[in-house]
Amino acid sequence: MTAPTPSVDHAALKSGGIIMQKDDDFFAIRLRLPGGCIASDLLPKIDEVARKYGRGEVRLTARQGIEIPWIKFGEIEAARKNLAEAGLALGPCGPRFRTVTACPGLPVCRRALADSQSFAHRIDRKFGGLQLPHKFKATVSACPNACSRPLENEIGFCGNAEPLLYADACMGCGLCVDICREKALVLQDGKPLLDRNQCVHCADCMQSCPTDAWKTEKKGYAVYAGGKNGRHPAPGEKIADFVDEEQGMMIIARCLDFYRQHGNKRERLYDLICRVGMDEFKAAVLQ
């Protein structure tokens, strides 16, 4: 006969990446993996812990993490220590700045315009785990394909680049016009003409041009704020364009200051923005 699980503060455990399962006798340990990356030589350690303290299985989370389920309460600390010795930390949960997600980015993805992994790790090192009124999620996507879903996070960064045509180098082949999925380009007098209202800054025209006639006029990240998923999903709103990493870090810091000062307990950033107005929010974070 097993001893009953002692009375525990489940909220405190959850904030440290230890999640109670449906069966009160068992917990899942959530690992902190910014950008969804892990060194392959650490996988055997996860396997070892899962076999020793759990049931030999792991789960991939919706936010690019790994969970080890079926760990008894009395073995949580031993499992955590075993992971920590290999450099594997537990991921923040509850009303905190959650582990940052990201797409592969440069130099892996051929469409990438930014090193999303490096930026995501930088954000996570600076802000990960900070206590806030409610959960706060951030992500970095390296291009407008938005694979990591920047519109569905409290703060989302999306790499972009604004093209500029050097007409003297253009031979008028029309390849960029054909390849533009946004129909933002037309040939006029033998040269491509860009409709900036249609352009999503994906850089397909620059990457396809055989003579390098398209150059980068501006490059950086579009910033989206106030997005969320869950029971009542809502897309974030673009609040800035072509920001660099330094500006992005500053926007996050100001956003968190605003959230801590004005957010109510268990109020998502989206609901706070709806309550105070987007104009007031932008005035605070884009000063």
Contents of the next structure:
Amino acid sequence: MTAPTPSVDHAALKSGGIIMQKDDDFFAIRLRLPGGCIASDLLPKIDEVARKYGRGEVRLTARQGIEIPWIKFGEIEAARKNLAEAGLALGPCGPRFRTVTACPGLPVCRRALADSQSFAHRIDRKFGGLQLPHKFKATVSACPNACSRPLENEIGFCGNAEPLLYADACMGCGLCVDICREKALVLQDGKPLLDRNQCVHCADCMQSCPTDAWKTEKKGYAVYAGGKNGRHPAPGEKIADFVDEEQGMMIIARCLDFYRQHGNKRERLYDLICRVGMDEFKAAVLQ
Amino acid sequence: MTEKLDLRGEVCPYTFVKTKLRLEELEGGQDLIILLDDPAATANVSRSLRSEGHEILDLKALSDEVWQIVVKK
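Since we've got the form predicted on its own here, give me the form predicted together with the partner chain too.
Now the full complex is given, and it begins with the chain already shown.
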């Protein structure tokens, strides 16, 4: 007698998040956790599913996610429903817009210039899981230290701020000059002088100033496009500076339009940009 | 009398913790001179002092390797 065919939600299966293991009787379930953040009261649910359907094992992914391996084919649907009831969705895999990663950002990190978590969640809500020619990764970092690796994603955001000196408030202590890792500042006539070509907009000078003499002239996100890692890594290229969230969302939307229109199946954004040229890509995306 | 706290050789966050502990021993209005050997630590300590409501009276480099903060509790 053959076992009854287990019920499987094929639409759910297709949307990704279920990954066949080396032994094809077993699958790993990937959770959708934008920014790698999860309410701690959901951890017992993950524990419960991992012990009930898997082998009591969870794995942290390279993109801040959690996967539960060793789920039998016939139990995928039950495990998925169990997680869904607690509000835990499955994370996209395959040729899709992947779960958006992010650094801790404001208000947690002392260096942060932006709320990278909330922007990452916003991007994920709007674009996460969309079907595309190939995998598409996006991330948000809250400052130029780039902890979430914006240059290694198809689209990477990097919070930044341009400093402006209010000389009257400066007492000439020179701390910002010593702090600046880019050597973009020198003391001249007892006040710091900024070389804008050296400045990477990290705001270390503003944050170090004991008299708040450095103010923010403009701030937002630098945008990098076309980066990837893997077997042929390539860094993304900066395509815009000081954009706000609205402009960032627009840039992603146009980028995806361009990618869907011109990208070949299984062609990464990097390869598409190499093929058609950065100028054409930028013209379409930045308009 | 102005108290002195030599934090050269200390790293974050001990620089901040030791500053906080010493300030707790002082009376309101008293000054404290803090010596540090790193600009980043100097920036961090002065930022923390200000956010706790203390007044930075002076901040300067005494040499290439020594930074001095004068703070009023």
